[in-house]
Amino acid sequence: MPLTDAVTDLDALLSLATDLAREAGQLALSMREGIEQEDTKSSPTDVVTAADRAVERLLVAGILAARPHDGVLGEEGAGIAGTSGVRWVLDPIDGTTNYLYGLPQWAVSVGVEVDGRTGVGVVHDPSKDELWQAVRGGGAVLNGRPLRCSARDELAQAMVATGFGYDARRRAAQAAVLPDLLPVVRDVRRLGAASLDLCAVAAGRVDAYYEQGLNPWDLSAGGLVAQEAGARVEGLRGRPAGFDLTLAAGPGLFPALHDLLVRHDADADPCA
């Protein structure tokens, strides 16, 4: 049965996203063959395909068949007010340069606001067949299993991903970071979808992931997923999370990565 607007349910939105994920996986699955690039948007290395567009469509008539009166924002142009205090936030394939390499690291990410803060993540990656969910106060899960970040502390110890944004400049100032990070832990993973780092986070797969110039469908899904695992989910300087930097990492971890990250001013935007 189609969900009411009136509900707000944080288990019937996380039923509803699963679903819409799953279908939108199997549609960019179904896609990826001879795929090729149509488009550009902020950048010439910034891509985008006919499958995100065909992604995002599927993913808001679902929605809006379930709940007309949501609101949607979308990273392929998806932008509805809504008058219900639920928001979808859409990245319909995460990792685009990835799925048009036939790299299989991209996923489709729904994440759900209630009243303007996430109450529900879904991240589905169809080509590994995993599926990270959380909800607000639930704990977070991959394929039903319950997820727990790294306990590591120790800097040295720690496996870092991180990825680089498309505008040059802002690539050279993420670059100059490198030199004093890689020789003080154990190394770098740069992965190419923050979705999925977010949730590698969660798993303990990476120890730890920063990025500059998350947009709101990079991280809404994935930095729920990590947050209810455990992670810190924070920018620089007691700032929340966001496009000047995003940090996750375990609570022992987190404030050695922050320090670095402040000595080289890593939240400023040489774009701006």
The other form holds:
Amino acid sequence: MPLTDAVTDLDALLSLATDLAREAGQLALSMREGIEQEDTKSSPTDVVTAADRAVERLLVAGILAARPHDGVLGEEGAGIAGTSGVRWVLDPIDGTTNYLYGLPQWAVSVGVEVDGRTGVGVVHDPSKDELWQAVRGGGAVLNGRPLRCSARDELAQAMVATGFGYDARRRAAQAAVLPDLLPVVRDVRRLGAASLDLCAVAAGRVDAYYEQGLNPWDLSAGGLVAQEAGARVEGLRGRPAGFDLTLAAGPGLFPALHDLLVRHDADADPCA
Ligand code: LIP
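For comparison with the form predicted on its own, please write out the form predicted together with L-MYO-inositol-1-phosphate (LIP).
Next comes the full complex, and the chain you just saw is listed first.
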């Protein structure tokens, strides 16, 4: 079984992250009915609900009760430096727009960095009762079953997921890639939650995923799940995955999709 030969302290972090993600997922599920937009952030469509904030408060309280010296970074404002070398990277509800609309494609994403590197990732999708877990060097599982990414290496056969930002300038630049991408791949999916898109790569539910504009909390846990399932999770031109561009794909497919995105300068920031 993967995850059993991980370093003990990573095991302990995985156990705490899993318990907290499950508890947070149940809270989010309980608040879903009748939820309304409470605020917006980077644009009028970048929404926040009371559930986003309540779930982040629950996660932070649970982390600090168990590990008072850890750092925490959360999408909804949690920012604790910490002194332990462990930092929790939280997206309390990844896919908030889907959550607001009642589309069952959202997740609680809990990444745990040890000395600056993600060592544990947990993504909990309560709508589908799916628990995605990964430990660096220990593999990735979905509901306890080992994960392996797609071995597909032909772009023409590839199902590619992507996402679009909240800023109209970024969306225009992202749209400009599609006329060249759509004719040369099997199909494209825009599912709306980066952490679940990355987990879908890990499970071979899509063959690749790319997006510009991911924040650390979108990428942390799902990126480790995809990596530990054998996918490459990187930026373009040898850069690490991150805000400029995140591309996740099996080793056979990665180069062709990478080169198409390079031709489009898909990592250039149109909002700069
Ligand atoms: C979402 C990401 C998604 C992206 C959306 C949004 P949020 O995160 O998971 O991939 O396309 O624009 O950023 O805001 O729902 O936590």
